[in-house]
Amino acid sequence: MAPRVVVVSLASDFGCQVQLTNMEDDLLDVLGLMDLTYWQLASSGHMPDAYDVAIIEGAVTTTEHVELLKDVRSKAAAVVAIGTCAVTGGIPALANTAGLETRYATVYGGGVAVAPGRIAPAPIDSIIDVDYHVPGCPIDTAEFLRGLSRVLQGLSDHMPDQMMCASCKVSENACFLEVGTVCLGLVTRAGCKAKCPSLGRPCTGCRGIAPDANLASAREVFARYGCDPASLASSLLVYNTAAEVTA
């Protein structure tokens, strides 16, 4: 019996989820070794009540979303989230930075009851326990088929530890730092193959910080090319307010 697959989308744009009908090549050959049995971008249905592994894109931002992923967590035999909302926060946690009320209060004005429930933006992790991870704004296809088929396989998730900047010495690219442009590859987590930096964009660390990331040594080598080492800090937030950047 092929498993049965559910994606579900959190606070987010769908980005994550339009990518993954960009996949023509591969999409039918995918579906054919699985049951998608609710797709929520795609389907005007209802969640099943079962199903074996489900896909989550999205930040979490309300209590409703809380209740959701429990339910999801309690059914689902693996937990996929897919894109930089999902596995760091991304952008709506950018609503943390100031405080959630000011935030809203900006946008909506003072006294506008906007959102029942809301709570600070998170990623899905901060929730229940997620079993696989592909960051990226927004993800990478085939990055998305290697990590779907070690769901499938039962294989372990798998992340790289080290920093982007080495795919960029693969590929050949000139450094943005040796011209005094800010680029996160130093700190960010490899696994795109430098795709913005390879397009001539420097990297604004959408993947997360890699666990082996030295940030102190980041913000010398930041001083050392004529970059504020307080940029550091700031361009990484970005991305990835939810997580530790000032070490």
Given for the second form:
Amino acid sequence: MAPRVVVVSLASDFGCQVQLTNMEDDLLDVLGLMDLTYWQLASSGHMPDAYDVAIIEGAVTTTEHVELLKDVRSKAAAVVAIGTCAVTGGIPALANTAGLETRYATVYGGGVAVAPGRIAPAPIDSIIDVDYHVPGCPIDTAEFLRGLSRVLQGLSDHMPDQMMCASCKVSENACFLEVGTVCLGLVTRAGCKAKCPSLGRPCTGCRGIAPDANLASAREVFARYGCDPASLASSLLVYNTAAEVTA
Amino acid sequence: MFFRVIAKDRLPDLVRGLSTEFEVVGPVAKGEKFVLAPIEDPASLRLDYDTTVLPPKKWFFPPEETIMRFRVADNEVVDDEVYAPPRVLFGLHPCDVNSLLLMDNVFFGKYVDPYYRARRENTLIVGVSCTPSDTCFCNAWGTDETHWGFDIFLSDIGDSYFASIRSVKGAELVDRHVESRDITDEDTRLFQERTAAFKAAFSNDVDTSQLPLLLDAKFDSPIWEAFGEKCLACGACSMVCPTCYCFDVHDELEADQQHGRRVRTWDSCQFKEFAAVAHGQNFRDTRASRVKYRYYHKQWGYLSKFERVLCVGCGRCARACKANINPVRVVEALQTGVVD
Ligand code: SF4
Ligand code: SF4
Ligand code: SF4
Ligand code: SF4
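Take the protein just shown as the form predicted alone and give its structure as the form predicted in complex with the partner chain.
Up next: the whole complex, starting with the chain shown before.
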């Protein structure tokens, strides 16, 4: 029987789900492999009670999200986190940089009843066990397909642990640091083939800090190349607030 | 070997002529840097390049290569052809010509690598003389000269090239495609003069004497910890290195999960995952142990097997490494016992 799949979204801008619809070339093949029982973005159905695979986008920002995740975990055999919001807390987690309530008051004014049950934004795996991760803001469709293949074949999760610079060199890019431009590739998780540097833009770290990153040395590198060493931590905040950047 | 003289303004004839029989690949500008890319127009060939970001190995051992396609249902290989068009690498510096000879030792070992071999056998090499840049230190290993490993080697002697012709194929191609003449005593004198000027132009004068002995003596030196603290574990050094040959192999299924391909990609011993084995063990899980390993492999292990170090002094790693770790600095640290 084809696995029953649900696509669930928490706090995000739906960008990763839009990426799923963008993989036109492979969409029919992919849909042929599964019984897609619920996808809020693409249909008006309701979340079923039983399913095998839950693909989750977005950060956890409310107590309702927490309950939903626990429910999903109790039902799904495999939980897949897609996008940096889900994997590191991503951009939604920025709400917590100046204290959650202060931030809400600044944005919405005092006393307005927005986001009831709000909590400090967090990645999904701070609440439940996550079996597969596909980072990226937004996700890369080829990487999603590779991840999905691992889910369907029952293989283990496989996020690359190393940094971006090796793939950047493979693309024969000139290094941004050499011209004093802040690039986060040297501490950011590889796996996108250094897409931004190859398109002429520095890496903004959208895939999160790589577990093998050497942040202390990266600060010294910044200083040597004329980039403010403090900008390493501040630039990394954009996608890693919830991860505690100790650079 | 025999020698001809080719006037510089006739060189485009050779490139154009070769293009009728081969894909010609040579150094072209990419922004401020240079890369080895197919040459459509001889005018785009930049024989005045300093170095290329990636070395020539990418034309024999690509960064990512499908080594076979298979069908899932019956586990059958459906395609394992090696694509190896007739090609000329035009304009390799001596270090890079030497690097291919070092690669050959590995890929043409007891178990010949069919992918590398197919391309190597279908590729001619045209070398060109160079001017040392501030990161070059091929002089330290003697890889600033090359006596074999090329079909034609063009040494700049002013208005002409002093062409050393090593292979029958190279001779035929020069004959067929470009006007050339016999060498004179004056050409040989100019060649020697240029060679002397080249040797004198190196800014690096690192002393590599007794290096394997030094490495043996310094196995437990604190310098390795110091380099480990600096290293970003990014692997850029291995990617850009003309003599790093490590690779990883994995399978990938197509979206329909019915077909798949086996892929080989460049790997680096600087990645933590490199030495991870079953059961969660990793026998080189610190950056210090990995940097150290890189140098013991290149300057000791390979040497003990092939009587050459696995480095040609091209300086690419020195350019790529943001943490300022490179063979010259490592050798100096071995000598002084400190990493500055
Ligand atoms: S441009 Fe960025 S990703 Fe590329 S080598 Fe430099 S630091 Fe690394
Ligand atoms: S170790 Fe560095 S200098 Fe030596 S061959 Fe490799 S890239 Fe060139
Ligand atoms: S230095 Fe490392 S990556 Fe290079 S060939 Fe040796 S083991 Fe492989
Ligand atoms: S030695 Fe330099 S280039 Fe190599 S992995 Fe370490 S930081 Fe990266």
